[in-house]
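Single chain ahead, written as structure tokens, the form predicted in complex with malonyl-coenzyme A (MLC).
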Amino acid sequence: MELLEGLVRRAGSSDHSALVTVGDESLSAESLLSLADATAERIRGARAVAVCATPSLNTVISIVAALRAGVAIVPIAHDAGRSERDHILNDSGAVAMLGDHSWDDVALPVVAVGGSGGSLATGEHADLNNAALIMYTSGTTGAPKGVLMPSAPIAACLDGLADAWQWTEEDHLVHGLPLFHVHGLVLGMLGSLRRGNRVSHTVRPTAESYAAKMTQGATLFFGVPTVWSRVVADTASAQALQGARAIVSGSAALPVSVFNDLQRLTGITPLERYGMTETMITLSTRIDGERRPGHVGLPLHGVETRVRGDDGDLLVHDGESIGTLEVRGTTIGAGYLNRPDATADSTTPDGWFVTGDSAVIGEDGMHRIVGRTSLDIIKSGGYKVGAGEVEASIAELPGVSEVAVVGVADDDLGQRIEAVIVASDGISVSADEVIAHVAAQLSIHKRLRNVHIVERLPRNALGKVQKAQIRASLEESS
């Protein structure tokens, strides 16, 4: 199967106009494909290659090269700190770095895009389950897990979205989201290369950069809720989007007030869709259907959903009963790399993926996401951050005796990451030191927005830290 069928089709046509733009640089389909295919020749047969996913054309060329070569690609956040990238490189077994990076501690060979040079070691790699992408995602505890994502579920998701949004080769898609997660990479970039539509990446997802693309015929805009709340706060930029075909929000809950403001200022009713790294996008409102604020729509073609209550029974679809959402179908990935335990834990005996999101399904099939079942999964600016990963990083610091990390409600980010720390006797630790440590070891986007130093953490009779209480008191005092 050719995942990037639109790119290949456009490359074979007589159209030499820009297909992909990142910032001020563009490539036609033909140039992108020939640079990618030259790079692909140098990595064919390798187990997996990593790319430092800066917002750049080199990242796009590298990812297309790996897909064309049938080599699993591991996108790494360009702002990843040392411990995060060490984990990802070791766990994935990537044998080379593609694209641009300035990580002088990474010892892997670097394959420059389009350049010449030797080929990489090859062999059989059955443990990767046919993955085209290995994307790392946080859990409640421990280091991020690598999700094995073959081409077939990616294609099923992208085709399901094309059906729901009437997304075609005629579109000009604009976004400025990171090229190392599902939203920006799979939907924004690979989706466009599958459809064959023009795509512009704005480097940063700012209101002004989105508005500026209207003069170039933009039709379709993607953003996380934080982006849309910043857009509606900039009336002139929001009004400039009038005339676009569609505005899509996802990766976190779009506040109803932002939904309404977007509609008022742009004249466009936003589309909302829901998904996960492990399952791709599974639910969306439709451009030819109802777009109800606070709701994420209906299952994509090939996807089924159900909700299960705390007592283990499946719940009726009555618009009221809240349970954990389970999904199955053509968009689901192939489990976690090196983590058969986590793969088994996330799958029911009859083969459904357990999302960990609480949801309600209406009689009409409309889904509403109510929240996460675990307080330890934080969504900040659309980034998923595991409290356990941040706590483990903070605990490395001398001077920290106890720590709890929580997501505190935030008008801009949805949730902001905050830590409550008990200092060790006699060793001083400052909030700034803790923030800088996390930003350097993990990713800048996983940084803490506040650190509180306290005498003791609230615990229950069994000694368990009371995170709900911590979060409530931080929300009350903010």
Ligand code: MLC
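Next up, the form predicted on its own. The previous block was the form predicted in complex with malonyl-coenzyme A (MLC).
What follows is just the one chain, with no partners and no other molecules.
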């Protein structure tokens, strides 16, 4: 299988225009493929190589080179700490760094991209299950785990999204997302190289940089909710996106208010999707279908879903019953590297992947992700409460800029519902006001016990709120 068929097709054509742009630097399809293939010859047969994944053409060339060589590549966040780097390099068995990096403590040989140089020795890699990529999870429940991602499920994911979004070679995709996560690397970069469309990486995903690309014919924009909240806060930049074909949000739930503001300011109804490193994207709203705020759509072609209750029984699709989402199909990866125990724990006896996310499926098949089962389903006083519902209620208040709701251990209730909020600039809000608002909007068992006003919420590189950190901090101080 040629995963990058669009790149190969464009390289063989007479079109020598820029195909990939990162910041102010660009490469045509022909130049990118030439540099990548020259590098591929020097790593072919190696077990695995790693790349310091900066927003640069060096990273793009390195990824393409490894894919063309049939060598598993390990993208590592450019700002990863030493212990994280050491774990990933040791666990993956990478034998070299591909392209430049600034990590003085990494002793692996460096293979420069393009040009000439020595070749790497071949090594045993049967345990990699034909992985094209080894992408490491965030490590929220221990050391990061390496997810084995062969070319076939990557291609299935990208083709499913192309179908859902009517994504073609004629698009010009713009994003500024990290090239060490599925969203920025697999969807944004490899998706474009598979389709053969032009792709521009803005280095940083700012409202101004996105708006500026409209003058260059941009048609499709990718972002996470943090990006889109900043875009709608910049009215001029948001309005500049009018005329784009599609706006896609993922990696976390898009607040309904941001969804509505995007629609109002750009005239575009956002597309939302859902997935994990282990499964890639499995659900999405469709550009030719309903795009409902708070919902992540329908299974992609080749994907099946179901929800299972706490008692182990499968739940009906009634739009109300909350259960753990399980998926199976063509986009699922090949398990965790060196962790057969974790692979087995996340797989049911009949072959479904247990996502660990709680979801509701409607009669029409539309999916709504409630949150992480361990963090966003709060069991308080014998009731099961979705944190997202409480967060949505709090977010209605004009004085609230950001909010996270968690369940804090409580001797009486099991868990008590607490909120951490960031106040809007220039608008005052009090804890009592927030508590009263929720009490007036939601059932009594969903009421807040405490509200904490802070300057910022802890987030990871993709803008996801780190609820485990918030909960631990609140429990420590209580």
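Superpose the two forms; the largest set of C-alphas matching within 1.5 Å is the rigid core. Positions refer to the first chain, counted from 1. Note that the structure is predicted; figures quoted are calculated from it, not measured.
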query: Rigid-body partner check between the two forms: Leu67, Pro293; finding: yes
query: Hinge rotation, rigid parts compared between the two forms (°, from C-alpha fits); finding: 143
query: Core-fitted comparison between the two forms - CA shift at Val405, Å; finding: 14.2
